[in-house]
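First, one chain by itself: the form predicted on its own, in structure tokens.
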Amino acid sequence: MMQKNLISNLSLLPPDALLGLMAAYKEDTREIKVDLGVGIYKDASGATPVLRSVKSAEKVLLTSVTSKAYEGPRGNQVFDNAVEKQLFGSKSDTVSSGRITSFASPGGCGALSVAVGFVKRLKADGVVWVSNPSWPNHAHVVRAMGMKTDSYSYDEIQDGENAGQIDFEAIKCSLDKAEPGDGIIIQGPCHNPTGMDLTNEQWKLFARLCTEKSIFPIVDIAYHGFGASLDEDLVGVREFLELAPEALISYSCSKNFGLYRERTGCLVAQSQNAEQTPIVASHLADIARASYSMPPAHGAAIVATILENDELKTEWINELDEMRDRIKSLRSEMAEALRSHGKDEAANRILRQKGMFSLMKLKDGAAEKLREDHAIYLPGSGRINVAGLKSENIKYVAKCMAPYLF
């Protein structure tokens, strides 16, 4: 008896739009082409370098590592503790009180998946709220974990003395439908795709909103250090965590340590009290066990080595400063080029934004036209990776893009 072809019940899924864009760019044979799509840092030559501090740390590890055995569900605990210090500060009462537990994870996505799995255990039929717009994989992760997703507004105030700030009243209105036990993903510094961040005061308001409505927050930090500085980037987040009694934090080392392919992340949980910490830890470990079982070790060991060595940490901070300064310089150059084509509003907006990304307000079909006619690759949303620009192509990009900008 022939077995029924069960796979025939499935249909071919559409390719990931961003990965498809990356493949199309590689296949483009035109002499002048610009990749503003994939969200990775690039230097002036267009390369994504291995940081000097990372190479130095790997040399240390090459001679010091004695085993490739599993490190346990929490992974490298030196790494975990170092990330906790990054987030809360070295003298945090929250950490010393026993309210914090942390788990190394396969990148920020691994941390987010476990975090959503935890929220599902709190309320299986709940909703996880994601900003609109947001990084597309946020909603994808939520749905893949078997939860429903909805969106809250994340846009600028257009007029008045607060023009350019995120419209927090719109956020509140969007969350009117949120119910106790729902989850919410809130991006930390350098929001993807908008480059627009909450003010420190708005972080406090968000904490009060989550607490009053009993919404469980997941704070996603993927670009720490790309905004103003390591400390300044986290002022608002720390104030949020001071006011929100419980939260999960996904921390990615892909961008700020350049460890993209090493999949280095950390999930940090803040409980209301120390008695709840082992309960939370047991559930996080259980969810991780059923997913990836044990976290990868190499990237976490690199980060731990850097952060626990004063000389390497100083070198890493200097490299991070270089990356951030390059992005700021590219923003300034792009703004100047846009002004030369009469696009003052777009220029002002790109200067207000922070981090690697900027959301350009493009007319419908503009991304496709820019790709077909000018070999400029960006998603249909209009989000550009500022780090994908070069001083020598900025005028070209601005000239080609200007007719399509509102």
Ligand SMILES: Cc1ncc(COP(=O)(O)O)c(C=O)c1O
The other form holds:
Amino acid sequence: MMQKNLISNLSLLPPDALLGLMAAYKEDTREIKVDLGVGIYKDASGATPVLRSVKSAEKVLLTSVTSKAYEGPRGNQVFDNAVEKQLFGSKSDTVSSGRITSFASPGGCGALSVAVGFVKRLKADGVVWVSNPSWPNHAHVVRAMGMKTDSYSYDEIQDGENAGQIDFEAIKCSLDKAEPGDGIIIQGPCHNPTGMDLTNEQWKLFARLCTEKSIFPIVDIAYHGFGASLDEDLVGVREFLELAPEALISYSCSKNFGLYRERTGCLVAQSQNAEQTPIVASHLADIARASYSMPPAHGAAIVATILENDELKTEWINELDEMRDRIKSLRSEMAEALRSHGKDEAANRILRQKGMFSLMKLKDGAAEKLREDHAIYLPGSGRINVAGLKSENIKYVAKCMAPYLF
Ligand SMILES: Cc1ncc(COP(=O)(O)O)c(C=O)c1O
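After the form predicted on its own, can we look at the form predicted in complex with this ligand?
Now the full complex is given, and it begins with the chain already shown.
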């Protein structure tokens, strides 16, 4: 009997919009072209270099690593503990009370997948709530893990004394329908794509909301240190974790250590009491085992080496400061250029926002026109990677973009 062509049941999926944009940018032969699409940091020359602290750590590892045997489900535990310290501070009662367990993961995405898998074990037919807008991969991961997803409003207040702040009442309203046992993904500092963060007070309100409604929070931290200093960036998240007794935190080292392709992240779990920690750990290990089995080691070893060595850590913090300062000064330059075209509101917004991204309020079809007419590449959502700008092309970008801005 002839083998059936089973693959014929499948049709070609549309290409990933951002990857398509990347490919089109590469092929564009125009002299002036600007890539504001893909979410990776770029320096003044447009490169994404390996950090000096990372290079130094790799030199250390070249001689100190003597085995490539599996490290076990939690991966490198020096790394896990170092991430816990980054998150909770060096003297945390929560950590010393035994309520925390952490698992090295293949990037932030690996941590998010396991986190959603865990929420599914709490309530298989639950919904995982994602901000609107959010990083598109959030909903994608939730669906791929076999869960339903819905969205909560994440927009700024337009008028009055709190104009420019996230509208927490709108968040609350859109979560009216959330049921006990549902999950929610809340982004830590430098929200992707809006660049607009919750205030520290709103983090506390969010913790109370999750607790009152028994929604299980997954805090997604992918840009730690891009908004402000390491400690300052996490003030709100730490207050949240003080008040929300149970939570999962996915921590990505892709951006702040520039380790994108090494797939370096960590899933940190906080339980209500130390007795539940081994139960939680057993489920996280079980979910990971059925997927990637064991986490990758190299990136985690680099991060552990940096964070455990005072000199390397200082160097890394300096490099992180450099990245953040560059983004801040690009924001100021872009704001000035936008103002020169009478776009004061867009200018104010870009100054208010934090981290690598800004969501430009563009008219329909603007992204295509900017790409076709001016070789400026950005996704249809209007999200720009501020680090993709350069001092020498900012005036050009602002001039081309201004007619399309609301
Ligand atoms: C909001 C957000 N979360 C998580 C991630 C995960 O990144 P990675 O899996 O590369 O560590 C990203 C990366 O772009 C992100 O923007």
